[in-house]
Structures are given as C-alpha cells and as structure tokens.
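Coming up is one lone chain in structure tokens, specifically the form predicted alone.
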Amino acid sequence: MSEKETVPVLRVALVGCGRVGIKHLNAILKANDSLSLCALVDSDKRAPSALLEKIRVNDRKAALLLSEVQIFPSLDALLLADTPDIVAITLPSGLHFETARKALLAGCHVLLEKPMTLRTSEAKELFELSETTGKHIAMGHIYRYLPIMEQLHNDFAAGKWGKISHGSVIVRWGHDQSYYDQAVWRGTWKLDGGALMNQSIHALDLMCYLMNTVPVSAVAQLGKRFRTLEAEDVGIAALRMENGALCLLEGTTATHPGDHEASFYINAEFGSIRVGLRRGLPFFDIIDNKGKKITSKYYRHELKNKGIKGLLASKNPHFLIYKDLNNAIRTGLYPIADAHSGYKSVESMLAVYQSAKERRQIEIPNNDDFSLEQMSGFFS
C-alpha cells in the first residue's frame, strides 16, 4: 500500500472569504498530496465564487474546485452537515472567538488568523480549550516563517547568544484611506483595532519566539494622525521581557502604501542581529561579538536543511503554516505558531492598549479581563 494511501488527506473548510481568502486557497492547492478544500463558508452569497475565480490553476482544477467544493452561509450550517479536519478562519477579528470555539468543540482543528481574540479572557478558553479537546490551532503569525528565524530562535534559547540587553521591532505597514473605507469594521474598536492589534501583533509575537520570553509589563502611547478610522493609526510601546530585557515596539499604517516594512533588532551579549522584511523583501544582517558578519553561515544552514525549494516556499507563509499544522495534526506535536503564541500575544497588547487609556504602566498579567472595544471613544 502507498505512503498516499495510507496518510488520508485532510479537509479543510475556509470561513470567510474576504481578502485574505486567496493566500490560504492557494496554500490549500499547493498542498493537494496532503490537504483538500472541501467547503467553503460566508454570509455574503456572492463572496465564495468571487474567491474561488481569483485562484491562479490552471481550468481543469478549476472546474474540480467548483464542483466539489460545497458552500454554506455559516459555521453552523456547516457543522450540522460535516465536520472537516481543519477550520481555518479569516473572519473580523471581533468574531475569531465564537468560531474558534465552536470549531474545536466541534473536534476541528483550528487555523487562525491573527490576532486571536480581542478579550485576554476568550485568548486564554480558546488557548485552554485547545489543550483539553487536544485540538490544535495553528496562529497566522507568519513572520515566525520566514528564512532563518526558526534557527536563530534555537540559538538564542541555547544560550549561544548569551544574555539580551535590548530590542526593537517596528512595523510601518502604510495603508491609505481606501483601506479603510472598503469594509464599515475596519479600524474599528469592537471588531479590528489598529496598527498595533491589527498589522503589528504577529511582529511583537516574532520578538517574544525570537527572545525565548513574554512581556511582563508596558508602557504606551496611542495617536490618530493621517487616517479616519476609530482606532489608532500609530502607537508606541515600552515593553519589559520576563527575562529582563527592554522591547520597544513601534507600529503605524500612516507612512506610505507602496513602503511596507517589518524590522528587527536584538543586541545580546554575543553580537546582534537586524532582520526583517522591506517593501517585500527579506533583509538579514547578523554580527558577532566581535563585529563580524556571520549572516552567511545562517544561510548555509538554512539552505542545507531546507533546499531551495524550502527557501522559495517562505514566499507563501500560508503555506508553510498549513504544512507545519498538517504535520503536527499527524505527529501530536504543537504548531511553532500555536495557541499559546496566540494567547500571549493578545495578552500583552491588550496591555499595550490599557497603557495608553489609564496612562499608567501595566503588569502582565493581571487582573483585568480587559477588551479592545474598552477603548471606544479614547479618541473622542
């Protein structure tokens, strides 16, 4: 009997089809050895065709797509009908904790997009849930995918990098008023946050698996300079790791559409490093103590390891999400991006959040079970 044969594919059902939809139907169709599409799921009619006429293959799969495919106008609905092996949801964040949690109640696995919830307490059931039912979920915190980032990950949690005084990571993801406009929740308070909830949580998510530790506390400031949203268009924090080492985390989408950048730095006792992504591209600059470069023994491991077909893969992180929670639904192991990344990553912003509306520094965790749509009306 083929290895084909007797590894069953997984089924995997989209819900919502916005966007986004596109990276994960093409991540699904690159994945065909291992996964299928077998439904997919919105509340606006129109929307699952409309998705299904972007996906670059060629007409013959197409056509298979179409008609294999089955569509529903809710989770509900579905879940009545089947139960597929992967939920994978790409709703507003506001509703990322109902479906999650009905998914995994369910007995599906879970790919979610970031951030997790927009309540530190649904972050934690849905964290929590997972462990009990034995359901993973696996985090769209792409940045944890890209080249290299795993290996140095290691290295710092083996030491060999030694004690970290300090980090930085700025995300300036411009988007102009278009963006905003396309759809009445975004930048909203109740459904989607700004540029720290919205465009930088899987980037301080990258500096905590980077770090190898969590906040413990913040400090931070909000702004709404360029954009007509409800949320914050820019945003400061001061973070404080567990470990003792200081983060500032800078994120805005008031700088310029065509100039996306994602940057990282870290300065440790035995060198640093500067990597991070502009305007598409990726950008690694390593150093030793001893002020030189070692960026490239990082590419050769990475190349040895991986191959180049490994490598061009980072250019679809949907992809190597899918592959790595395919592979942990079938070995029992847990995502690099998994539910407590999810978690952590909520917690701490929502701290960032309450920072800037008490105007005082806050612990994490602590006692408040605070909410994005707490801070409605900060702006007024």
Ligand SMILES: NC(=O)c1ccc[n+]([C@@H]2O[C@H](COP(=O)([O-])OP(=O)(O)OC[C@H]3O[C@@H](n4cnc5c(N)ncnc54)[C@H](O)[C@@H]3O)[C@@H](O)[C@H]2O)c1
Contents of the next structure:
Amino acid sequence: MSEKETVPVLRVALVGCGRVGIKHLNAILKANDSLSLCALVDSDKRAPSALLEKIRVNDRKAALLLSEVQIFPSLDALLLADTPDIVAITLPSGLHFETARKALLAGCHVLLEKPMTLRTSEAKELFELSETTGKHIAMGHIYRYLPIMEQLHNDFAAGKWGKISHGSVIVRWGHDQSYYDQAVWRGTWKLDGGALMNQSIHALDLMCYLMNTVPVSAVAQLGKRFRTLEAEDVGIAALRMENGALCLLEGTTATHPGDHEASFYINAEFGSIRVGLRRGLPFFDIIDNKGKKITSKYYRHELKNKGIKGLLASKNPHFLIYKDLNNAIRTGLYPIADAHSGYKSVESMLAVYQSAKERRQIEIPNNDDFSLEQMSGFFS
Ligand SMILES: NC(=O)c1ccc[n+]([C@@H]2O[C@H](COP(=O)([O-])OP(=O)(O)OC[C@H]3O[C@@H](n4cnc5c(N)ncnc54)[C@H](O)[C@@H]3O)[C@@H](O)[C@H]2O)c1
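Please could you give me the other form, the form predicted in complex with the ligand, since above is the form predicted alone?
All chains and molecules follow, beginning with the one already shown.
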C-alpha cells in the first residue's frame, strides 16, 4: 500500500447503552484511527445521553468525536436509516439472537456480547448465518484476549503440553443484591440466567480454547443460596471433554463483590498451568513436568511479539476484541473469539442446566434444543 493510501474507517453502531456499554464506547474511541461510532441505540431514551455523559466527564476530545453520532430507539429504526459496517450488541442476553440475526441479514458484521443466545438452535443459526452471509461475529469472550492465552492455546494445539488429564475453572464473581435489583431482566430464566450463563460462560469458553476441545457430556448441580433472583447464584458441573480430559466448573455470584476471581487450572503430561484474574490483576503460574517455573518464558515471548504497548492493551480486552474484529473484516480471517466459539459455549452451558434440571448426565451435542427458559420454576 502506498503511503498516501489509507484504510477506510469502519462505522460502528452500539446497540444497548447500559452497564457494559461504556467499555465498548471507550474501546471504539480508542480505535479512532480505524473505527468511528455512527449511532447509539437504546429503547430507554435517557440511556444514550447517560452513556455519553460518562465519556464527557473525562475526555473532551472524545466529546467532539461523538458530536455526529445519531441516536435511535431500536435496531429496526437504525437499519431503515443506515447500514453500519459493525453492529455491536450489548442488550440483555435474551435479545441477542433476534438482534444479531437482523444485523447479519442487513449486511453488517456483529460484535455480540456473551452469551451468544439462550437456546442452542439459535446459536447454531447465528453461526451458520455468519458463514452464509460472510459477515463476522466476534464474541465478547474477553478472557481469550488476556495475555499469554493465545500462546498457551497454540502450544496445547501443537501438542507441546502432551495429553491433558483434567482442568478446573473457577468463577467467583461476587455481586450483591443491588446488582440483581438494578434491571428487571437480570437473573431471569427468560433473558439472562444466573452465575453460570452470565458470569461463567466466557470462562468455560476459555477453558475449551486453552484445551483445544469441547465438552461431550455434563453432570451438574445448581443452587440459590444468598441472592434473590429467579436463576442460580451458584452452579457446579463436571464435564467430560472430547479429548478425554475431565473438567470441573464452579461458577458463583454469591461471593464478596470485592474479591472477583476467574481462575483456570490445567494438568497435562508435560506440566501444569494456573492462570487467571483475581481482584482485577492477572496471574500466571506455569510449570513444566520437572516442577520448574516457566512463566517468564511465556512473558518474554509475549513481550517480543506484542511489545509493552500490546501487553498493556490487554487491560482493556474489549479494545482487543474490536481490533481483532477489524482485522478479521480486513483480512477474512476469523476473530479469536469467533461465532463458532459463541455457539459451542452456549450448547455446553445449556447441557449443564439441562443436567441439573433433569438430574441426569447430558450428552453434547444432542437433539433436545434445550433453552434456558425451560429452567422456569426450577427453584420453586
Ligand atoms: N463481556 C463482558 O465482560 C460483559 C460484561 C457485562 C455484561 N455483558 C453482557 O452485556 C449484555 C448487556 O449487559 P449490561 O450489564 O450492559 O446490561 P444493562 O441492563 O446495563 O444494559 C442493557 C441496555 O439495553 C437497553 N435495552 C433493553 N432492551 C432493549 C431493546 N429492545 N432495544 C434497545 N435497547 C434495549 C436497556 O435500556 C439498557 O440500556 C448482557 O448480555 C451481558 O451478559 C458482558
């Protein structure tokens, strides 16, 4: 490309201006050499301006960039007026399917928050639609974008860690009652689910990404112990993976909100890894099969490949998801957290719920097309 040629800036519409919206807005603004925000969509008239206010307090330059942004009450209204390059969907989870479907059919690429959908057949349909339309779906599976994860994924894929015996994934993402009380959709079977479907699905996805496999059976238990919501505030599942490894999943919001933890352990033939996030800080403890710590080897490799700037960027994984989607659109490669990962994670998590409901082991895939709404009445 000659020096004068510039890459066209992709126009993004943000659909949903709530709690996670600010992370998306900051990420889009940070990538202002390649992305521009063209529209904000929310059914609550006050939400777009409340979101913009959060930016304005901190960043006057951003306010200028946002002065051209159009506001719409629905995706339908936006699509009548415009066809953005990317539709970023940050709506309550039960609205993801219809919204993403409309955006893909209108010819837009999609950045879709997790979970992809609340029914397996809908996740599969979105995955297939993205294939047939040639439009990407990048999932909000932020953990895939933490430092070192891609390296570990590649090394496991290349067989450098040998056979895996088992892994365990823990999500202790405490929320107090005010979290569930702030919006009527939270914690409901119809639009959200509990600690597993909301807080733990991208952690299960990371485990599958690291292990390079997917669950083929699930047995699970759910509990509602401390919080008042329709769904679970704690869930535990035992999974058998396609490669023969076992995996334990613990997900809860019943812990202290000041002590968030998402941790991942894998024991393999040639070593073991403990990685994750605790109280906002990533941790890595990687040892070989002689018990020698080899974490620094991974750090050095990461630093060499991504530089300090790249490493620091992982503090804002949503920025990395946008960057990855942007790259996917320009190159035709799949994003790291692609549509297939969204589909498989929904399929696996719904098997966990189905197992708890039907008190039996569930095979994955199956033809049951279980939906989260079928959990209705589970705790009554
Ligand atoms: N990847 C992550 O780290 C992460 C973090 C938080 C939330 N999430 C996901 O993001 C999604 C949104 O979560 P949130 O916490 O921002 O929710 P929220 O309730 O704070 O925001 C949702 C917004 O959608 C709007 N809305 C609702 N129905 C609408 C409709 N039909 N049309 C237009 N607007 C509508 C609401 O008015 C609200 O402003 C959820 O799926 C959640 O699981 C992801």
